[in-house]
Amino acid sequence: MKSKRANVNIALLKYWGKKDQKINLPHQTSVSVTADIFYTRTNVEIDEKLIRDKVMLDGKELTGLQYTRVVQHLSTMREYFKRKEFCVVTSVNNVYVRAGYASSASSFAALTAAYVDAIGAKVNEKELSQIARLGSGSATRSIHGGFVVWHQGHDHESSFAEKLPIEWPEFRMLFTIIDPSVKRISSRIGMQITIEKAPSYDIYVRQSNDLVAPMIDALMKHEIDTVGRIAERSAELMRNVMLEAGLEYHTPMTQKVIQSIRSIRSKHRIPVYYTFDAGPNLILLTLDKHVDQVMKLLPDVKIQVSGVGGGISDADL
């Protein structure tokens, strides 16, 4: 038995709503690129004496709504396995929690992997990633490493994630600190804000779905620019739709970077670009040979460097 290791995923094409909140089904096929500089470390222990489950995070025992969403995935799995021992659960995170940066993805993915290994389960990566959906949507994608699409699915079965057959070790993630608060309104919640609440979002499913195609084709031929252009404009699709919700995770320095972001590109001619989840923290695209120029044209901001993470890996808690 071994603690588990999962990195955040940062979607290159979104997927905002879900048809099926039971099991987490989306309405739209995403793709992601998965991050090695994030991730959660995740330890657990079965204990028939227990009565209960127990789950330590940072240190700190969990209680509430973290404790409550932590115990119904280990629930879920239980009954998917046919288990009914209760568990230590002990995780370590180096993530921003709630702030755009996919923190549950890693979670739940390290939980999912962890828990399967703490049972001796033997499942292959496409049904981990299955019930790693179960916990949180996008933990799915963090079960693979690189680049990674979710086949959105009509049911448990179809709805899985899998690895791109690409090869791209010059990508690069430059993740922003723009604010590192958590955000007030969590994606769950934000999601069913939205489909019940904006009036294009069945517009915006399917444009988006037009992006999977053109994306994977751009990442197989290692174009950036068009890489960038598609997640950028992904983006601005699910920022345009939680807009006529309501919903608003930017700040007014979000919007400033992502002006010096556009302006960077047509003025030094460099491939860098912008993507965003639920929250007010960018995350640029570019390659290798273009980290330092971009760095030095943000001075005023905040930056951590990313490339390309691996899948669920054995890890020292």
Ligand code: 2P0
Given for the second form:
Amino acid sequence: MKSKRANVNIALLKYWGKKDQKINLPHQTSVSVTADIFYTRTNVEIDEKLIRDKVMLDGKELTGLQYTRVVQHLSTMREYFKRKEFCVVTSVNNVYVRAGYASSASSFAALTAAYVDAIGAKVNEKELSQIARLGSGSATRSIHGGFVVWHQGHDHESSFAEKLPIEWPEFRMLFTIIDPSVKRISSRIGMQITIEKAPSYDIYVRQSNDLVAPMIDALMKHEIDTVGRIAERSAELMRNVMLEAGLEYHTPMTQKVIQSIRSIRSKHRIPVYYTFDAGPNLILLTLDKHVDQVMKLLPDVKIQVSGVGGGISDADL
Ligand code: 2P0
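Cool, the form predicted on its own is there; where's the form predicted in complex with the named molecule?
Next comes the full complex, this chain leading.
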């Protein structure tokens, strides 16, 4: 069965908060790198005989909240393209779903691309990223490969992702599996709680947006130390407002591994940095030539190494 493949992406500058929940309009511009090891493949078949959508995920028919979220995005796309027919969605994930790795990014990017393909609409990548955003914010960035900026914009038209003109094949992401259990509070809910409860949320937004130009500049120059330092700052700024709102996604083990990363950097002079999403697992940022040494220095941490991945592509399912 033919399908569309979308890879997960890791935000080097984080998106954490919506100005408009209906269209996932973010409070900040974010920058990401697309990973090549975790991805979703999705097929969509339009079926005029169906009276409701059918969604198969990893061999099981979806029900409940997950089903509702997929159907909401399908309904949004039907409205957008002025279509009526229901469809069968078949999707396979090879992502640590809901462990804090952005499975919704690859899922909604693949679903968007597969639906557009199924109805035969002619849509360019910019528009595809706008439509993917309506399903899940981070999905807007997974349309593209490489290093990507999601311009926050001020409405549907101006909020889209764009691939940056950066080739950096030596860049590596090391996905640690510190705690693979399902996270307690989804990002969607966590963001809302943060906006409502964190007193310094507005300051956070300004500090976050101030990092965009320096991050893009450092990526352009392949300066791993600057990229790593800014990525850590972005993640820690996000964590500070989460904590202000009473949200803690880290475990003691997360903090212990962060200390190890800092010590590897200072003692061994290895450029390795960390980032994290709304979960306990860290993603380490380094270069190809340092991967073996980093893994040797973290013998107790389960790690999966990823290079830089491509954008939406055709794949067999
Ligand atoms: C990011 N995260 O920039 C941030 C950092 C998690 C922490 O985007 O509600 O699943 O679907 O727009 O995209 C995860 O949030 O949230 C996310 P919705 P999403 O990668």
